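Just the one chain here, laid out as structure tokens, in the form predicted alone.
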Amino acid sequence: MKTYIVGNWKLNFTVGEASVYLHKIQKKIANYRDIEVVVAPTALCLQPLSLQLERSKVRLAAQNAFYRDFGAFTGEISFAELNGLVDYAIVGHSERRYIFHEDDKMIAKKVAASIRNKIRPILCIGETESERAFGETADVIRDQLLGGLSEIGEDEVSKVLVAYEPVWAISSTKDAKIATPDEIAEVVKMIRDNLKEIYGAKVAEEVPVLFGGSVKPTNAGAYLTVPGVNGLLIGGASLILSQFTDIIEVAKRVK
């Protein structure tokens, strides 16, 4: 399986800085055949950055897409129209449902939107600070995963991505913490055995599980070797050339 290191924008970056910014990105790094790169910028570079994309090296993510695929819904993009230029997009971030107010039934909608559209989704799933310390994690886990795949069929289940990303490990938040690798092989091996129970051993062991949380050169390795594991999903240090790139160097040794 391959290892995939996913770097989330989020509202960072003109069109023209994100131009410079591939660019470097793609002179620095090299064509791995066992780590796909994915960048999620804005919409709005999404069609000129698939211009200048070398999709040997680096492939394009969206950051969010609306589930109906037509009609009026002003301000919205369908991932009907991204069908094409994009080959993921993350579903579910935390910013997305506690910021935005979407809840499993809207996410499981656009699950099914993207794999509809040929887009590979990156479901993201994660517990708050107060749910981890109720001892509410294995619930919080399997509510957000199953809830994710209610709306595709079992054959599609390994069309998709799952990202674990704590929320209070992810850097953006107050008082983040650092997940140690105990805590996220815990939280990977739930999600495994929720994937073993409703769809079986195979898709269980297709479906990559990334991490992302704080993510650093200083701590990609040690999460990259945590059993399950199979990339990472990457916030700020994704802004940062040297960062990403040396994150990138890092998944090539764990390799």
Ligand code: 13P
The other form holds:
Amino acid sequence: MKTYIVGNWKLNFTVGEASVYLHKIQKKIANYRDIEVVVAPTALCLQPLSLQLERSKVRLAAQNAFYRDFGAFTGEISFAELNGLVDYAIVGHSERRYIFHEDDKMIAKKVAASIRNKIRPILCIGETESERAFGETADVIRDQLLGGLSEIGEDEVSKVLVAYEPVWAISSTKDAKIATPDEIAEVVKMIRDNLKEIYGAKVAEEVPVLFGGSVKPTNAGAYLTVPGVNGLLIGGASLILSQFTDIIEVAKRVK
Ligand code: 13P
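Right, and the form predicted in complex with 1,3-dihydroxyacetonephosphate (13P) of this protein, after the form predicted alone?
Time for the whole complex; same chain goes first.
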């Protein structure tokens, strides 16, 4: 399986800044057969960046979209509009869940809309600090995973990528709040066990599982060698070109 290195830029970079960044990164990195480099800029950047892109080096992801294709939904953009512009879409990021109140039902519809429009969804799941403290991690992971997949057919599940992002480890500045490889391994096993139980062993092996939460060049190697981890979803470090390209180098070495 490929290694996925995905930069989630969140609400950062104007169109001009994003364009310059993409230009620089394409110059700096090679064509990797085994590593899929993906960036997720703001929605406004997707159209211009898609024209600028050498898809062999970098692919685009949306950070979010609405599940209905067209209609009276003021302020939304749809997966149907993104069809052809992006290869991936982040769905159910914890910032969407907790700031914008997206629940598993809505996220399931977004996963289905993404697949319907030929865009591979990156379904984000992860427990909060208090859920972990109360011993609810396994239940949260199962609910968010199976809930998110509930609107698609069994034959479509292997088009989905799952990103485990423990909410407590996102944008962390304290060492205590950085996930250890053992903690990640335990949850990644839960994810694959759930997939195996519901969809069978083949699907459980085919679905790429990414890790996200304060990934840096210094910990990327340890995270990428966690059994069952196929890539990284990177926030803050993906905004700094040298850090993002260093992480790609680490992925190449680990491969
Ligand atoms: P950080 O890498 O900044 O912790 O963000 C992780 C994340 O939320 C990626 O989607």
